[in-house]
Structure formats: C-alpha cells, structure tokens
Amino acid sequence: MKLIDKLSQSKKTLFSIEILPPLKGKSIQSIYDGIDPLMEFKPAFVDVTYHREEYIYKKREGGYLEKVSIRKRPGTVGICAAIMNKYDVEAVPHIICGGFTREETENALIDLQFLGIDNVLALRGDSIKTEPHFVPEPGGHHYALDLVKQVVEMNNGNYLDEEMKDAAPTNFCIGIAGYPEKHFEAPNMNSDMKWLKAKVDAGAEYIVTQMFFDNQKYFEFVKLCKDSGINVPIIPGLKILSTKAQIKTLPKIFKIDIPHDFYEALEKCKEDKEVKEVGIKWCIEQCKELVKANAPCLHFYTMGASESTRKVAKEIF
C-alpha cells in the first residue's frame, strides 16, 4: 500500500521506525529483535537505510596499492522483503545516488517492484570517508531531484532503454528528506526550500525530516513549506538521545541544535543510564506536542535500539 494513502486515510498520528541493516555476516535476527518489541504499536512503515560501499587500499606484493571495495552492511532489497513477509508491514528502502549508475538504480527498482514494495525514500546519500565532498558514480545521479525524476519516469512506463515497447509502469510512492534546520550544504534556508519544492513538483509525495530536538524548528519548517507551495505530508523524524557521547556527535554529524534546557539537563547526567532517562522524557514531551499539532506520523530513528522507543511509544500510542 502506498504511504501517501495510509497518511491521507488515517485520522490520527501514525507511528513508524527506521532501522539499520545488520553488519555484514550477521543474522537478520538482529533486525527482528529490534522490530518485535515495537509491533504492538502497529507501525505504518519501517524504513531501511542503505549504506554505500567504501574503499580501502591494500598493499600488495611489489609495493603497489590495490583499491578494494568494502561494504559493511548488506543492501536493503532482501531485508525489506523479509520484513514485509514476516510482519505484513510496509517496508521502505532508501534509494540513494551515491555508488549507483542510473542502470543499477533501474535494476534495483525493478527488483523492488517484483517484490511488491510500493514505497521508496529517494536520497542523494552522503559522501564516503575518503572523499571531501559528494562525488556521484560515473553514469549516476548528482542530486536526489534527478533520482526522483527517474522513479517518476518508470512510474510512467519510461525506462532507460528507449527501444522498450509497452513496458509495464512501476507504481512507487516517493518520499524525500527535509531539513528543519537546513541541509548543511545549503547556503541558506530559501535555497534549501527551492530544491525541496523542486523534488515535490517532480513527483515526491511525502517528506520525512532530519532529526530535531526543538519542535519549534519543525513547526517553522512546516509553515515555510506551506508558504512555499509545498503541501505534501511532512513527517517529523525523532531520535531519542541515549549516551553522553551523542551530546557532541549528533550536532557535529547532523548539524542540529540541542535546546538549552535539554542540554543543561543532559550535562547534569553522570552516566549513560541517566542520559537515556532524560532523553526518553524529552522525547515524550516532543511527541505529545507533535500529536497535539496533528503531525501525520512520528518517525523514530531507532537504529536497532528499540527499548527507548518502546518506552516513548507506550506513553503516546
């Protein structure tokens, strides 16, 4: 079922989660262990992230260096199929530009269609550690906008091979990312909004936001979207802060702010256990306010740690 249909038909705020694929060589049971405790809240969908391959250089005989591709986590196609089969819930794979040619993207989308997966989240993706900035794959897409356009073309029955006749159209519902505190590469919020609207105009049907800890940022973002002519559902993305290290790493990695009151409460914590309790309490209050404001869905970045998410969900759903 298309997520846009679920969102439009629901009369209450929905619940959804995002998970990481297991590390390479690990069992999918780790995925199930993270999802099982949350199924009582009937998630509308489960997002599955994609982690592109990276490269290392290995010294070989003779002294030359060989560039070797490594992938720490498997892809999302098989994981999404397994989740849908086990739980009868919509699984949403992340489709990214980085590391894919247009042909590889098309092949992945064809596989997803055959498996009955109706929804995708189209993202540019991050640069790999060895690159100072994002570098597209030769023959791949530079921007998420181009990726959205490719999916829309396939939905219209137009594939890369122009000689194909009577090709069956796909039927994907396309989601995209939004940034209440601005994408870190955007020069300003107006520029960020311009490209967000371009993706919606191209065919994106819903937005999932980057994590935030200040609801006012989300409310301002929603208003700015509406003022810019963006009228698709905007799903708030939530992260439950759970370790002292995250107080520094999350703002650095995701370019987000931690509100003063929240930061002061976290600074008083001596152990991660205390941080987790403060994080849960803060997220519960965030959720209550978002539900009161009729947010279409609360999307939790669980990353496999379901205990805290379950405690929050029990207070909200």
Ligand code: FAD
Contents of the next structure:
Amino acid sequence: MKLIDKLSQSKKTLFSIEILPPLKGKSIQSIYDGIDPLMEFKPAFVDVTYHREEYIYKKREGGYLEKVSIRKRPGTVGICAAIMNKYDVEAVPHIICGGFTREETENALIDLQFLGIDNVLALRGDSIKTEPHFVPEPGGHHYALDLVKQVVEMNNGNYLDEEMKDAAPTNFCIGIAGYPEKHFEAPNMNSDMKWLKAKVDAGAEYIVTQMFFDNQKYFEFVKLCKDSGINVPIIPGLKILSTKAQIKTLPKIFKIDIPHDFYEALEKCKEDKEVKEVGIKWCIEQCKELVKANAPCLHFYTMGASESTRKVAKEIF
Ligand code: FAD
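Could you switch over to the form predicted together with this ligand, since the one displayed so far is the form predicted on its own?
Following is the full complex, with the preceding chain placed first.
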C-alpha cells in the first residue's frame, strides 16, 4: 500500500521506524530482533537505509597500498523483501543517487517493483567518507530532484531502456528528505526550500525530516513549507539520545542543535544509563507535543535502540 494513502486515511498520528541493514556478516535475525519489540505499536512503515561503498587502503605484500572498495551494510532491497514477507508492514527502501548510474537506478526500481514494494525514499546520499563533497556517479544523478524525476518517469511508463516501450508503468509513492535546521550545504533556508519545493512539484508525496530535538524548529519548518506552497505531509524524524558521546557526535554528523535545557540535563548525567533516561524523557515530551499538533506520523531513527523506542512508544501509542 502506498504510504500517502495510509497517511491520508489515518485520523491519528501514526508510528514508524527506520532501521539500518546489519553489518556485513551478521544475520537477518538481528533485524527481526530490532523490529519484534516494536510490532505491538503497529508501525505504518519501516524504512531501511542504504549505505554506499567506502574506500579503504589495504597494505599488500611488498608494502604497497591497494585502494579497495567495501560496503559494510549491504542488502537494503533484500532486507525490505524479508521484512514484508515476515510482517504485515510496508518496508520502504532508501534509494540514493550516489554510486548509481541512471540505468542501475532503473534496474533497482524494477527489482523493487517485482518484489511488491510500493514506496521509496529518494535521496541524494552523502559523500563517500574519503571525499570532501558529493560526487555523482558518471551517468548518475547529482540531486535527489533528478532521482524523483526518474521514478516519476517510470511511474508514467517511460523507461530509459528503449526496448521497453510497452512496459507496465511502476506505481511508486515517493518520499523525500527535509531539514528543519537547513541542509548543511544550502547557502540559506530560502534556497533549501526552493529545492525542497522543486522535489514536491516533481512528484514527491511526503517529506521525512532530519532528526531534531527542538520541536519549535519543526513547527517553524512546517509553517515555512506551507508558506512556500508545500502541502504534502511532513513526518518528523526523532532520535532518542542515549550516550554522552552523542551530545557531540549528533550535531557534528547531522548538523543539528541540542537545545540548551536538554544539554544542561544531559551534562549533569554521570553515566550513559542516566543519559538514556534523560533522552527518553525528552523524546516523550517531544512526542506528546507533536501528537497534540497533529503530526501525521512519528518516525523513529532507532539505530538499534529498540528498547528505548519501545519505552517512548508505550507512553504515546
Ligand atoms: P538533495 O535534495 O539533492 O539536496 C542536497 C543539497 O543540494 C541541499 O543543500 C539542497 O538545498 C541542494 N539542492 C537540491 N537540489 C538542487 C538543485 N537542483 N540545484 C542546486 N542545489 C540543489 N543518506 C544515505 O546515504 N543513505 C540513507 O539511507 C539516508 N537516509 C536518510 C533519511 C532521511 C530522512 C534524511 C533526512 C537523510 C538521509 N540520508 C541518507 C542523508 C542524505 O542523503 C544527506 O543529507 C544528503 O546530503 C542530502 O540528501 P537529499 O536527498 O536531501 O539531497
């Protein structure tokens, strides 16, 4: 089922989660172990992230260094199929521009259609860790906007492969990312909004936001979207902060702020057990306010922390 239909049919705030494919070598059971404790809250969908290759240098005999491409978390498409097979839930694969030519994207989308997957979250993807900026694959897309356009073309039955003239159109519901605290590369919020609107005008049907800890930022973002003529559901992304180290790593990685009150409370914690409690409490308050404001769905970046997500969900759903 298309997420946009679920979102528009629901009269109450829905619950959803994002999971990461397990590290190479781990089994699918680690995914099920993360989802099982959350199924009682009836997630509307489970997002599965996509992780592109990284480059490392391996020391070879004779001392020379060989540049080797590795993927630590493969399997997004297969994991989505496994989730849909095991649970009564929509799995949403993240599809990215990075590392894909347009033809490879087309083939990946055909695979998803064969598997009965109706929803995709279309993203540009981050740069490879060893590169300072995002570099598109030769013959690939530079921006998520172009990826959205390609999916829409396929939904209209227009494939790149000219041999496929009479092929059946795909029928994907397309989600995209939005940034209440601005995407870090955007020179200002107005230009970020301009490109966000371009993605919606091209056919994206809903937005999932980057994580935030200050609801005010989400409310302002929603208002800015409305003022800019963006009228699709905007799903808030939530993360339960759970270690002291994350006070520094989350702002650095995701370019977001930790509100001062929250920071003060976290600073007082002596160990991570206390941080987790403070993080859960903060998230519960965020959720209560977001539900009150009729957020369409609360989307949790679980990052393996099902136990904390369960504690929050128990208070809200
Ligand atoms: P875009 O929409 O392409 O925007 C990137 C930047 O370019 C922005 O600053 C924007 O303002 C600007 N811009 C956009 N279009 C144009 C244009 N046509 N011309 C000029 N400027 C333009 N990364 C992964 O690798 N895998 C994942 O699974 C993943 N999941 C995510 C899920 C969510 C909900 C979010 C919020 C992020 C996720 N990311 C993931 C990270 C994401 O890929 C990065 O934040 C990336 O840097 C930007 O992706 P985007 O789709 O927002 O890019």
